[in-house]
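Take a look at this single chain, the form predicted in complex with its partner chain, given in structure tokens.
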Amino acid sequence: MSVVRPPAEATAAVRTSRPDPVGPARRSRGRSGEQNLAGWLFVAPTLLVLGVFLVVPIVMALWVSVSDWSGRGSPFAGTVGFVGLDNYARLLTEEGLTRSDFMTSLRNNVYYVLLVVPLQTVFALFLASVLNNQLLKAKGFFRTTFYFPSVTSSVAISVIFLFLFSGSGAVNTALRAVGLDGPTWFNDARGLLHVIGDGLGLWDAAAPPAALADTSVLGLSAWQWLAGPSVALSVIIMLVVWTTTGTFMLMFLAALQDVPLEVEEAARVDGANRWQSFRAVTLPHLRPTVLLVVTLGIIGTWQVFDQVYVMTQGGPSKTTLTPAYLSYSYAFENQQWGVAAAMAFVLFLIIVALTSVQRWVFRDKDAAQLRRQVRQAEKRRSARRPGDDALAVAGTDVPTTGGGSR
């Protein structure tokens, strides 16, 4: 065998240069034939369920988004017509009971999406550098507790979660024992907002002020929009929370485990304490990674399915209904399937959407972030003792890297 492993670009090219008994020009032909036809014949299965599966059906569901298809016969027969944007329509402009059902969606998705997003981002890195602790002892245990949920089935912790958030489970016993009266869980459709509104005297939550309820925007009234998540809402909130902190936790161990220990000790020596250097050092390191898991973040929350379909199938009062599961209903329980398909479609957009803002965001800070981080590293060098360059080293080249690596 060869000493040197080269890279599998040079052994391409070597291997079609090397001389051959049968002749150079043959064989490259036959060999390259033969590539080819290998080549196609061993992506071929996932080409074909990839084809089939994803591709056709997405363009099936573009043409179903634009017809009247009742769900009955094959979309294609004669007898379904081309409506156009009707659909659409009916989700984004037509006054009616479709739109506010799919605003009253959106609007739940929305608060579920502003809590979980960065809950479990905070979480996830708090853990990750409460683990990155060298003198921590039994760390595997720990890991493996935290990213246990991952793992486990979203239909089994919904299960659990029904039972202990239960009108006499296990969280309101547990309420009791402290002196606090918890909720009907399930069957609480206030929102978090008119709850806590009320609480600090800001308005009566049973009689709404009239410039909220009587401004219609969409088809829900202001009063609507700002209710916050209900009480039900918010038990799928710390479900979903409680489960997927474990797996970017684990991203974030990943990534702290690449931060140069030296820069980090560097930082301290020169004075800075842990926030200190956690703030100036370990944070613009892991940037990527928090991009990476606001990402995951944003394009998971806006896909909740199964633990509403599991718990709450979308109420009560329509408070934890969400586009995905809005859409599976209006398909599968009401034959709507245009307008389903539509739901369908408008989701992918706003998480596309919300994916490439948020890229845009993250990346214009970190230019403006570096701008401000060398500009600082300017003024403490020309005010600083000479030969001390650690804080130096964290101001400038740590967020290069940090932003660079992406």
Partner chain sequence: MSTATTSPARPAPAAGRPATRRRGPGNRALLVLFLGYAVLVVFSVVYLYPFLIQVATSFKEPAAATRDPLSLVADPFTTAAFQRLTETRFPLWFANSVVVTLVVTAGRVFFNSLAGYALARIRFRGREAVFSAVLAVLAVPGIILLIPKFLVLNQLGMYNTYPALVVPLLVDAAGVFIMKQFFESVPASVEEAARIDGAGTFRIFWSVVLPMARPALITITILSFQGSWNELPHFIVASNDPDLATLTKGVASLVSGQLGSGNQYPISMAAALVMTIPVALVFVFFQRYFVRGGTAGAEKG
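One more: the block was the form predicted in complex with its partner chain; return the form predicted on its own.
This part shows the chain on its own.
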């Protein structure tokens, strides 16, 4: 008895017509899971490196800042005690040498930031504008010359500045050539504001006003807060401005080359001169770059360390002391690691706060206004009751219908 087998095409048609037990939704979830797994595998090395070299040290430093660890043994050993916020209190509230040193370092760094960030930003923008001039010849030479200090070792440049500004250095020799006596730059602790006020006859630096000398603010007198950068710190400021301007010049130069030439030409056709065109057309296009340069400048200036370490080590009379160098000094020289870690976290909070403020100042006000209007419209739409739309439609239909009947 022979068995009649169905044709192969009919069998395949029956197989394909059967419902898929897996289903399209399940297959879609499977593909999505595979893509997520592949994505996590790609970013896993980066997450591992960031976790080991960034997150773990930050957590350890945070623990050290609330402990009495002396730098010997493990900070997680049972002999290390938890002191809470005592290390922070020594910096901010308790009277003593620690708070006085920390406030002195903050004062010095504030003057350092106030001078370095604007100067390096303005000089970088000026040099970039010069290099962006179409008529300038040998742009490559000037670009390399201006950028060269930025790629040179800061330690090497600091040593050169030590020779230039020494008592018998080139700077004082040049000043003597024109009849001026230069100061002993790295041994002069006088504040520039004190020197300028004394020169203008506003006060006597040797006998400060009692109202300022007797008023104490956070461990320092008002006279000390208003000293300004010392002569020694002014040399470091000049060095840093000279070495960092080249890097920011390249950022501004790249941004200037992206400014539409048609817009500048339209402004010239409308009668704007060179300054008006730069202020009203070019500068608004540079707002993101200015924000970047100022942000990097603030972060870098609050972390200044190597120049102070090589040139002055905080002297003379602690007038070049900065929080970063003071934190190093407390940790590696005084073995007070808890206080040093607390300084680092206070410095971190200062940088975050200042960065947030400057981001708010440089925000795009038109875009912010547009986002605010969109949010208000969404709130009004969500607060409207469901029947309001129907009533509004009915209210608009009634007079229309009545008008038509007339």
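Numbering follows the first chain given and starts at 1. C-alpha atoms forming the largest set that superposes within 1.5 Å between two forms make up the rigid core. Keep in mind that what you see is a predicted model, and the values were worked out from it rather than measured.
Taking 2 Å as the criterion, Phe348 does not count as shifted between these two forms: its C-alpha moves by less than this amount when the rigid core is aligned.
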